[in-house]
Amino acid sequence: MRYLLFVPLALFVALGQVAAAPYFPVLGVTANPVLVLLMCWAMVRGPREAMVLIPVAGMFQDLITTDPVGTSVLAMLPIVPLAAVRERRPTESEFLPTVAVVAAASLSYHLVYLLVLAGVGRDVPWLQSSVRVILPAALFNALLTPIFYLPVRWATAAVEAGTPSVRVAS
């Protein structure tokens, strides 16, 4: 039941990424809102939910694009260990660690993505990709974090406030 909202949301964001993101480049790169949404979800709701949602969102993204099927799923897998930062609570705020982890997830996403493309025989310009795509994309995705973090945080708080707590009588 908790994933009922996420599935249409992931499909909508993936469609928006493919249909609209190329028309709004910043720093010469386009955003990856699916990655940012998943990372924000993982930081707010926990890595366990991310393990379920990564294949769903990744398959939506791969089926909409011309990339090899499964590439996005593999590239999004580092989200789960990166979301473990949530458990450590380095600061009082969860927002700043989320921004940093979104940037790290973006870096790892692109590195794994390029490795998969190189593995299937495509020519990958590693140095050019690092400077012109990977670093600007990490910055751009980190800047998009509030757009997804705040609604996920508010929805989670609303759901938790509306759910009665279970008390065990002693």
The other form holds:
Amino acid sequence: MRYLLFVPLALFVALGQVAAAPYFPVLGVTANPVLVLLMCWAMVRGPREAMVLIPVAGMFQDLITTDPVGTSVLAMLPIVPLAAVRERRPTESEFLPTVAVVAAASLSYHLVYLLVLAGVGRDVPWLQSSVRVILPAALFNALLTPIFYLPVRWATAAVEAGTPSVRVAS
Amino acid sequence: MRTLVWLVAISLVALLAIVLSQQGALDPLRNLTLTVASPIAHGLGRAAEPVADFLDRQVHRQDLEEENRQLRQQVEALTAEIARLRQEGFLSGELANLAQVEEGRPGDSFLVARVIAKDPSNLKEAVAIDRGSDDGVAEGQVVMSEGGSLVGVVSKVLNDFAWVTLVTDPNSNVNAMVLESRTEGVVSGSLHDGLSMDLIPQEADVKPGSTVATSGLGGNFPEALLIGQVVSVRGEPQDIFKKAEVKPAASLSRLEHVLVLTSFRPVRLASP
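To test you: the structure above is the form predicted alone. What is the structure of the form predicted together with the partner chain?
In what comes next, the whole complex appears, and the chain from above leads the way.
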């Protein structure tokens, strides 16, 4: 049932990424709100839901862009293992590790993306891409983290607060 | 363990989808998805544009941006006209017999298309338009801005939509000419650098402000189609070739409508 809400949200963000994000370039690059949202989602709510949202949002994103369908799905797969950081709790704050894994997910996203582009026969300027796209995009996406992290965090807390808990008498 | 199985399964499905996608098997699904998504995408784009404009104004303090935009369009249209007239002058001059002008070419005909989305990947420069094979759009067709300068080439066609690879794409190469000096070279796109013109002979007279247009060499682009203006020229005396930075005449980051040149048939389409 909850996916009836989550899936349209992810699809809407994917659509926004194609239609609106290019209007707001920073450091010469466009943000990847889908990646940031799904990474925040996996960090706040655990990777289980992200495992459903990644293929859906990734496929949809590829269907409305020039990328071979499946590219974004492959590129976003590292979100799931990266979310394992959540279990380790390296710091008191959950936010700082999220910023770090968003940057890491952005780096891995572009590396896998470039590999797929090279695999389908497109000329890939590796060095230029690293300096001008991959690193600035990682920074930009990391800066976007609060925009997605805080609403996901608040929404999750609100839902949890509103859900009646069942206590089992021992 | 379950996560590992999921990762492997999704990877395999994604790889299969990539293979199918490369063969065009998923094109009907792409077309259907874009049909459903394009009105929302267009709405989002229209909503984003004023916000982006507002932020731009705040950042750059450009209170006269609208006037500037109109003036740029006028400059672009006039520069395109100058390029055409220069080319006509060249052809009617004493060197006319050397020019390989395609005879019997009918008057240019265009298809107006609306830009509905932009590729967000950062590694490609492409826009989606709301015209496809059902409207007569074909891969390889040349796309121009409303002002008449070169925008790019149709690279992927669906029934009702098409993707246009912009001249600024890193994989884009266009045979070009500096109109003032008749110097030929190749204009290529690069990541975030706009355009650069390579293979300019060291002795060639190319200066900032020079007009760059398509040369028509190779037959994939019509000749004298305005590309942009030279901003700077680089090259050491010992280099064989110089390189020029070219500013595209069309405002490629803010395209709303484009013209697909349907009357020109590129060589790559004509060849069997």
